[in-house]
Structure formats: structure tokens, C-alpha cells
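To begin, one chain is listed below as C-alpha cells, in the form predicted alone.
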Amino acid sequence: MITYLESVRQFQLNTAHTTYAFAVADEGYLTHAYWGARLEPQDLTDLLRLKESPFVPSTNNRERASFLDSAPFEYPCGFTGDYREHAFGIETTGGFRACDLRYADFRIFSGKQDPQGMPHTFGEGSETLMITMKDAATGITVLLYYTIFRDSDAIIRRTAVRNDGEKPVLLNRVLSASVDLDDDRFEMLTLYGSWARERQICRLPLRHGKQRIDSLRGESSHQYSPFFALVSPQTTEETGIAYGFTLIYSGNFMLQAELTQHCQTRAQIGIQPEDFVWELLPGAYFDSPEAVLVCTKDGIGGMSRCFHQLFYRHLIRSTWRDKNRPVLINNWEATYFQFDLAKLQAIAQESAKLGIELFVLDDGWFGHRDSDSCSLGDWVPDQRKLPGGLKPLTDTVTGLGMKFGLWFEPEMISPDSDLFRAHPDYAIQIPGRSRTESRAQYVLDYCREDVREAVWEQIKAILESVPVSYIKWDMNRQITEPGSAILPPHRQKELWHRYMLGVYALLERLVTEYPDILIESCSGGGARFDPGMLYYSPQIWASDNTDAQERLRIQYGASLFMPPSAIGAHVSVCPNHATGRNTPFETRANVAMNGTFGYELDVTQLSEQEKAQIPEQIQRYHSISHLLREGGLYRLGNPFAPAECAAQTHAGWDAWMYVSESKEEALLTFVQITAEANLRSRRIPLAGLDETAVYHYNIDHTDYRKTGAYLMQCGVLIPNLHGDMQSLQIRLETETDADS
């Protein structure tokens, strides 16, 4: 519910459990008052401290700058007195950069207005507040959108800019959201990493100054995820305050927390302002991506579940959202580039015998692609490897009762390709400057409609020629030498955002014309593991590292803000290709079931014992996948603990559980990372259950019946397992369900 208290000019957004409030203060400045536990509509403007301030402009104009440098602004702009980081910045034709946004009007309406050409939240039960701000000197109008959903505690924010003046204006900063929090006792929780080591946890106290994570790579990146949280030092997984922020965007981003001179914290999120300039002509609009803001008193886990629920209900729009997704086998780690038709057919035939439902042909099927040094852009089957093209293979796969999937890297071009030889200008580049190769490839200029059309026609020809049920959309390098042949000199800094709009446009075309194809986004593993991609692909490849022990950390970090049903996870061969580590086949499967389940290995080379486990694993995954999609995730262990603090009680093991919305069923997975001698069973309290319900479950061939209260207070006893990386998966059902 959104209310406006006219007597104090205060806006209040109430979700089921939270309140977000701000007010029009002295002389039309928009100031933030409160964000926390839900309060009934009431006057909160005393929290602005205007009555105690000696610097209110209407009574002390000579000290206006002091007011501007201390007031808790809802959307701060720069160069007029607020020396903290600003959210909005412009440059006029005269080269001047000051801006002074003042409140003009508001509108509250059912539903929402969406940013043009970008992924966004959707669905019934939403209400939106639109605030109109104006800069009188330039004619710039800024629209601040706030949307809440009836079934979520999240707040969706974005910004739209309209040039109502007579001259062009350059936008050099348009963040999606800024919040001034009246506290300095925060720790900042972020996710960092690298290729094959994505989404590692960092939690550090805020210090005075600016703490930032960002990307200037043209993608959300392996190095930093577009997410951060501000938590109190006492916040745990299930208790304590947590403010979470993420961006529904897949390009350059900035997330920042600034601890100010007055011991307040300014949190900001949006498009990376570095190397961003956008020319806004008179009458034109610019939309920022949507930001998602979450506040909870239920700890980091409560924050995560709020993100998961919102994205599942209001961001993932694929026809596959609510379906059991087929268990796939991907040939990449089985063959890499060295395959022929007979090899692929043998893998497909053995996979079908074991119940695998989808065969995915990865890189190497097109052009003359014997390595990663050529052929990107030439999306024509390699007749040497696949005589007759893809049809003989798809005939085999579909004849076995399986679906067929295919890998593409549509945003890239190899210097050694027919497309590049014909159109070298299609690559992003700066005239007169040598191009940096990465993986022997360049990035296509998706600012250009003709480039997107050339790629689309090739993809469409493949999709029309054979029955493709799944596409793995990959991107294996970042942007360098940013330059576009179609942009004039003063608009070259628009490339980064225009590139993402081009990617989104092609993805939109794909999901519109082929709505039944299941798309899995990928970027050299997990470099585009972000909410923006969820709008087009309900699952995203989380990392090229498929080692089960490493995946515990990667998937733990990913689950902080992304729903587990989006985490692409596979069972691979041992010794693992990334780490050389050996782990039990069953544990590899249990870890991969904490995401979208599949296999990435040569199934013809497995032992008979390993093959025998696959049909049961597939059946089990299908019986629990609804819990991953719709249930609540509770992280009971912490796989980072052994490295950070071996003395913690959860050192050496990890555990998590999913609980259905009705609380009638749950799934517990336990992984013993390191074995210890002479150790008694571990007692692990569960979470999220119905206290009064009686649950039936089985551990080590022994049946148990315990109340939810017992399980959450006393826990379950997990026996000391023999060996590293051993695991158990335990189903819990209420007695009514178990007996029916």
C-alpha cells in the first residue's frame, strides 16, 4: 500500500513487513525519512531533523550549502552543495554540470510502467508511485518510480529522464536508486571472484569514505556480482537487519556505500557512471534499469528468500518457469572440440538408456572450429565433423526420445571467420588503434541493427532446419577498445549501454519467436549471472568450475540473491578438469541438485556402478525440483568456514534445505567436506518448518517422526560419514502426506 500524508507531504510505501518513507522538505527538496520494519501510516518527518537544523534554506539561506551537504536526500544531484556521491549528473551545451532537482508532482497508480528495451519485473498485484522532479535551469525532468508487489517486501526503483528544455543535455550519471540510511554500524557483504572461482564471500565493516564494487567490462562479470548487502555486525543467517540491493541489468554497473561525515550511510546502485555519457535531445527520454531493494529483520537468509520469491514470481517469464526442466547431458567436458558424428551418437545412445532427457551439443559444431581460434560468426555446421549437417545427429537424438540443444556465442566474431573477412567493421573497435584479442575473438557491435540482423538470420536458419529445444547462449570475452562505427564522436560513450540494449533486443526476438525453447545464459561460466538475464533465460550457467567442493562455495554465494532454480549445475567426471579433485559420484549429484540438474561428461566411459546411479538421480531430481523453484531456501552451513575459521561449529561441512510454501515437505542436503576421526554425530538444527506439524524422515535406514519445533530447536543427528565429500539427502514430509 502506498499512501501520501498531505499534511506533512510524506510518501509511505508499506509492504507486508516493511515501510519505506520519504517527504518533500523545505523548498521542494526530497528527503529520505525511514526504511525498516512496518509502521502504520503516520508522520515520520521528525526523523529528517529539520527542526533541529540551523541550516534550513528557507530560514538560513546563507548556509544552504551546509543543508545540502547533510540532508538525507532521496535522489541527490551534484555540484550545488552536496559533496557526497550524487545519483544524477548532467552537462549542458555550455559545459556546465550543476543540477538542482526539486519536487514538482506525484502520481500513485495500479500496475507499473516499464523501462523501454530492458528486462523488468512484471505481474499482478503491483502499485507504483511516480515522483516528478525538475531542474528549472535546464528543463530536465526526472521521474522516480517506486513499485511494490502485494506478495513481496521488495521495492523496485528506477529513474526516467526527460529533456523538456530547448537544448540537448548530456547525461553523465543516472543511477537507479540512492538511499541515505541513518546509521553507520554496517558491514558490507559483497561477492567477488574470477573465472572458475565466482561469487566468493566478502563481509567487512564499513569505513568512512566510499566502498564500491563495479564492472567496466561490458558484462556484470566474474569479478563482482551486481549485488551487495548492508548488515549489522550481529546479523546472522536468520536474525538481524539486512538491506539488500541488486540491479536487473547485465552490463556495466556500480554499487556503492558511502559512510559520511555525519555517520550516515549512502547506498547507491545503477549503471556504472565511468565512461558513460548519453546525449538527451529535447523531448527525448532515457530509462535506467530497475533496481531491487530489500529490507528484512530476518537476517541474510530472509533477504535471500525475498529476492528469490520476487524473481520467481515477477521476473522469470519463460514458459519453463513452472515446469520440470529436462535433465541434460552436455558434451563439452566429454569431447571438447574433438568429436565426430559417431562419437556424439554413442554418447546420446548411452544417455538415453539411462534416462537422460536432453542432449546438448556444445562448442565446435560450426565453421572449421577445431579450437577456440576461429569461426565465431560462421554459424553453419561443419561438414567434416557432421556430414549432412545437424540433421543426422538430431534424427538420432529425437529418435531416442530425447530433446536436442545447441550452443551459440552470438555476440562474438573471430578474426579467422568468413563474417569478419566480409565485414571487419562489424567488430567493436577504435579506428587507427590495434584491437586486443581475447580467446582469439572480438566483440560484435550490437549497437548496430544490421549486425544483429546478420547474426539473427544465421541463428534462425539453424532453428528452422532442426528441432532445437534448448539454447546455451554464451559470451566468452569482455569489451575492449570501445568504439562503434555508427556513433558520432560525442556519443561514443553511449556504446556500453547501447550494446546491452542490442543484446536484450536479440534475446527478446528469440524468446518471442521461439517461446518454447529453454534458454540457458552463459558467459565464460558465470560472468553474466545476474537478474537481467533471468528475464530471458530461467537458468544461467553459474561457473565453468564443476568441482563439487568448489561448487559448494560458488552456489552458496550465488544463492545470496539469485534463486536456486536459476543456478546451472552439472555432474562432471573425476578427477575434475578444473581442480584435479576426486569426489564421490553421489555427492557430485547431490551438489548439482542444488540448481538445474544435468551431466557434463562422457557417459560411455563411466563405470557400471556410476551408470547405475543415474536413473535414480534423475527420478529423485524430478521429485524435488518443485521445491527448488517454489520453496524457501535455508542455508544451515557455510562452506567458507573451513578456510576462514576452523573453530566454527560448521567448519568442515555444509548443509541447506528447501521448505515448501505450505511447510508440508522439505529437503535437507548435507555434505561432509572433510572427514574427522573419532567424531560423534553432528547435531544440525533445521529451519523454516511448521512448529506444530509432525515430520517423517529417514536417516541411515532408521525412520523418525519429530515435530517441527523439535527439529528446529534440537535438530537432526547426522552420522559421522567415512571420507571427504560424503553426503546425504533427506526428505521430510508431514505425517498426513507421508501416510496418504
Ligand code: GLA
Second form
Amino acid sequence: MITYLESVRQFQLNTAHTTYAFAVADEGYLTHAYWGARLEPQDLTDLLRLKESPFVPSTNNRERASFLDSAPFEYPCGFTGDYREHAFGIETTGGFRACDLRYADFRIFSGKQDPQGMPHTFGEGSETLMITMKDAATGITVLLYYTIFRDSDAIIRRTAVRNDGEKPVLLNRVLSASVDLDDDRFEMLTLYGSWARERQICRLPLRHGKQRIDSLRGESSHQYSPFFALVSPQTTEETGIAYGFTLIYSGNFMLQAELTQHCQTRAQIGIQPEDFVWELLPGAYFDSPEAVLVCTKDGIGGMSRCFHQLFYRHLIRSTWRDKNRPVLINNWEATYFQFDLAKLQAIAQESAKLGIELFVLDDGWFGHRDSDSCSLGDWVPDQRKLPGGLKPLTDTVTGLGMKFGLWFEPEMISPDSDLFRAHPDYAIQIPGRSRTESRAQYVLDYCREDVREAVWEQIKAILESVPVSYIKWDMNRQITEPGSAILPPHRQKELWHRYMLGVYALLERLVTEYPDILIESCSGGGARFDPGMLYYSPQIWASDNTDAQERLRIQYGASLFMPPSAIGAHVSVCPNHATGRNTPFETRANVAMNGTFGYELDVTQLSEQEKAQIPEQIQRYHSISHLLREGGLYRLGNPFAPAECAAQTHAGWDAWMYVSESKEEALLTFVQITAEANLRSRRIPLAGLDETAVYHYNIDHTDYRKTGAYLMQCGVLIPNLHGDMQSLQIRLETETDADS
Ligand code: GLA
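Would you generate the structure of this protein in the form predicted together with the ligand, following the form predicted alone above?
Below: every chain and molecule of the assembly, starting with the one above.
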């Protein structure tokens, strides 16, 4: 519910468990009052501390600068006295950068207004507050949107800018949200990483100054995820305050926490302001992406569940959202570029026998692509590897009762391609400067409609010629030499955002024209593992690292803000191609079942013993995948805990649970990362269950019946397993009347 308390000019957004409040202060400054556990609507003026020195500008304009530099602002702008990081920045035709946004009016309405051309939340039960602010000197109008959904504690914020003046204005910063939190005892939780080592966790105390994570790579990146949390030092997985922030966007971003002189914390999120300038002509609009803000007292796990639930209910738009995804086999780690029709047919035939449902042909099927050095942009089947094109293969695959999936990298162009030879200007580049190659390829200029059209026509021709049920949409390099042949000099810095709008436009076309194709997005593994892509693709390849042990960390980090049902995870062969490590086949499957399950190996080379496990794994995955989509995730272990001594209670193992909304069903997965001799069993308290319900389950061939209260307080006893990376998957179900 959104309330306006007119007598004190305050807005309060109340979700089921939280309140977010801000006020219109003297002279129209918009000041932040409170964000935390739910309060009934009431006067929160005291919290603004506006009567304290430095003085209110209306009573002492001489001290306006000190006021502006210390009051808590809802959407701060620069160069008028607030020297903290601002959220909104402009430059006028005269070259002046100051801006002074003051409150004009508000509107509360049911439903929401979406940012144009960008992924966004949607669905039933939303209510929106729109605040209008104006800068009198330039005629710039800023609209601040706050949306809440009836079934979520998250707040969706975004900013829209309209030029109501008579001259163009350059926008050089339009963050989606800024929040001044009245506290300095925070730790900042971020996800960092690299290729094949994505989403590692960093938790460090805030210090005075600015702590930022960002991307200037043209993608959300392997290096930092567009997510952070501010938690108190006491916050644990299931208790304590956690503020979570993420952005529904896949390009350059920045998230920053600034600890200020008065020991408050300014948290900000939005499009990366560095190298961003957008010319806004009179009458034109600019939309920021949506930011998702979560506050909970239920610890880091509570924050994650809030993100998961919001994204599942209000962001994943695919027709596949509620369906069990087909268990796939992908040929990348099986063959890389070296395959022919017979090899693929053999994999498909063996897979079908084992019950695998979708055959995905990865990179290397087009142009003359025998390695990564050519052919991107030429989406025409390679007749040498696939005589007669894709049809003989798709005939085999569909004849076996499987669906067919295909890999594309639609945003790329190889220097050795017909497309590049015909249109060298299609690549992003700066005239007179050599183009940096990465994986021997360039990035297509998706700001251009003709470029998108050239790619779309080729993709469409394939989709019209063979039955494609699944597309892997890859993006394997970052942008360098940002330059577009179609943008005038003063608009070159629009490239980064225009590129993303172009990518979204093509994805929009794909999901509109082919709504039933299941899309899995990917970016050199997990460089675009973000809520923006989730809007188009309900699953995202999380990492090129398929090693089960490393995946525990990657998937744990990913689950901090992204729903497990979106985490692309496959069983691959051992020794693992990325790490050389051997892990049991069963554990590889149990870990991959913490995501969208599939296989990525040459199934014809598996032992009979391994093959024998596959039909049961597929059947098991289908029987649990509703829990991954709709259930709540409870992380019980921590794969980042040091493993020097497995006898320590928390070291050397990982475990997680899914609990259905009704709490009648749960799934526990336990992985013993490091074995150690002569250990007693581990006692692991469960979470999220119904205290009074009686659950039955089986561990190590013994049946148990215990109450939820017992399981959460006393836990289950997991035997010391023999060997590293051993695992168990345990189903818990409440007793039905028939059972008792
Ligand atoms: C990226 C993907 C892989 C595979 C290769 C193909 O690295 O993450 O899964 O598709 O590209 O070149």
C-alpha cells in the first residue's frame, strides 16, 4: 500500500514486512526518512533531523550548502552543495553542470509504467508512486517511479527524464535509485570473479569513502555482478538486516556505497555514469532501467528469497516459466568444433535411448568455423560438416522423439566472414584506430537497425527452415574502441546504452515472433548473468566451468540474487576440462540439479555404469524441478568456508534446501567436499519447514519421521561419506492422512 500523509507531506510505501518513507521538505527538497521493518503510516519527520544544524535553507539560505551536503536525499543532484555522489547529472548547451531538482507533484496509481525498450517487471497486484521533480533553470523534469507488488517486499525504482525546456540538455548521469541510509555499520556483500570463476563472494566492512563495483565492458560481466547487499556485521544467512540491490539491465552498470562525513550510507545503483552522455532534445524522454531494492530482517537468505520470488512471479516472461524444462545434451564439451553429421547423430541416438529430451548443437555449425577464428555473422550451415544443412540432423533428432536446439552468437562478427567483408562498418570501431580483437572477433554495432536486421534475417531463415525449440544466445567478448559509424561526435557516448537497447530490441523480436522457443542466454559462461536477460531467457548459462566442486561456489554466489531455476548447470566428463578434477558422476548430477539440469559430454563415451544412472537422474530432476522454480531456497552450508579440517562443524561441506510454498515438500542436497577419516556424522539443522508438520524421509536406507521443529532445531544426521565430493539428495514430505 502506498500512502501520502498530506499534513506532513510524507510518502510511505508499505509492503507486507517493510516500510519505505520519504518526505517533501522545505523548499521542495525530497528527503529520505526510513527504510526498514514495517511501520504503520505515521509521521516520521523527526527522522529527517532537518531542524538540526546545518540549518534549514528556508530559515538560513546562507547555509544552504551545508544543508545540501548533509540532509538525506531521495534523488540527489550535483554542483549545488551536495558533495556526496549525485544520482542525476546534466550539462547545458552553455556547458554548465549544476542541477537543482525540486518536488512538483505526485501521482499514486494501480499498475505500473514500464521503461521503454528495456526488460522490466510486470504482472498483477502492483501499485506505483510517481514523483515529479523539476529543475527550474533548464526545464528538465525528472519522474521518480516507485512500484510495489502485493506479493513482494521488493521496491522497484526507476527514473525517467523529460526535457520540457527549449534547448537540448546532455544527461551525463541518470541513476535508477539512490538511498541515504541512516547508519554506518554496514558490511558490503559483492560478487566478483572472472571467466570460469564467476560470482565469488566478498564481504567487507564499509569504510569512509566510496566503495563501488561496476562494469564498463558493455556487458554486466564476469568480473562483478550488478548486485550488492548492505548487511550488518551480525547478519547471518537467516537472521539480521539485509538491504539488497540489483538492476534489471545487462550493460554497463555501477553500484556504490558511500560512507559520508555524518556517518550515513548513500547506496546507489544505475547505468554506469562513466563514458555515458545522452543528448536529450526538447520534448524527448530518457528512461533508466529498473532497480530492485529489497530490505529484510531475515538475513541474506531472506533477501535472496525475496529476489527469487519477485523474478519468478514478475520478471521471467517466457512461456517456459512454469514448465519443466527439457533435460538437454549439449555437444560443446563433447566435440568442441570437431564434429560431423555422423558424430552428432551418434550422440543424439545414444542420448535418446537414455531419455534425454533436447539435443543442442553448439558453436561450429555455420560458415567454415573449425575454430573460433572465423564465420561469426555468416549464419549459414557448414556443408562440409553438415551436408544438406541442418535438416538431416534435425530429422534424426526429432525422429528420435527429441527436441532440437541451436547456438547463435548474434551480436558478433568475425573479421573472416562474408558479413564483415561486405560491411566492415558493421563492427564497433573508431576510425583510424586498429580494432582490438578478442577471441578473434569484433562486436556488431547493435545501435544500428540495419545491422540488427542483417542478423535477424539470417536467424529467421534458420528458424523457418528447421524445427528449433531452444536457442542458446551467446555473447563472447567485451566492447573495445567504442565507436559507431552512425552516431554524430557528441552522441558517441550513447553507444553503450544504445547497444543494449539494440540487443533488447532483437531479443524482443525473437520472443514475440517465437514465444515457444526456450532461450538460454550465455556470455562466455556467465558474463551476462543478470535480471535483464532473465526477462527474455528463463535460464542463463552460469559458467564455462562445469567442475562440480567449483560450481558449488559459483552457484551459491549466483543464488544470492538470481533464482536457481535460471542457473544453467550441466553434468560434464571427468577429469573436468576446466580444472582436471575428478568427481563422482552422481555428485555432478546432484550439483547440476541445483539449476537447469542437462548434460554436456560425449554420451557415447560414458561407461555403462554412468549411462545407467542417467534415466533415473532425468526422472528425479523432473520430479523436483517445481521446487526449484516455486520453492524457497535455504542455503545451509557454505562452500567458501575453509576446508583445512573437515571435523570443524562448518568446513568441508555444502548443503542447501528447497521448501515448497505449502511447506509440504522439501529437498535437501548435501555435498561432502572434503573427506576426512574417523569423523562422526554431521548434524545439520534444516530451515524453512513447518514446525508442527511431521516429515518423513530416508537417509542411508533408514526411514525417519520427525517434526519440522525437530528438524530445524536438532537437524538431520548426515553420515561421514567415503571420499571427496560425495553427495546425498534427500526428499522430505509431510505425512498425508493416508500415511498416518
Ligand atoms: C562460450 C560458451 C560456451 C560455448 C562456447 C562456444 O564460451 O559459454 O558454452 O557455447 O562459447 O564457442
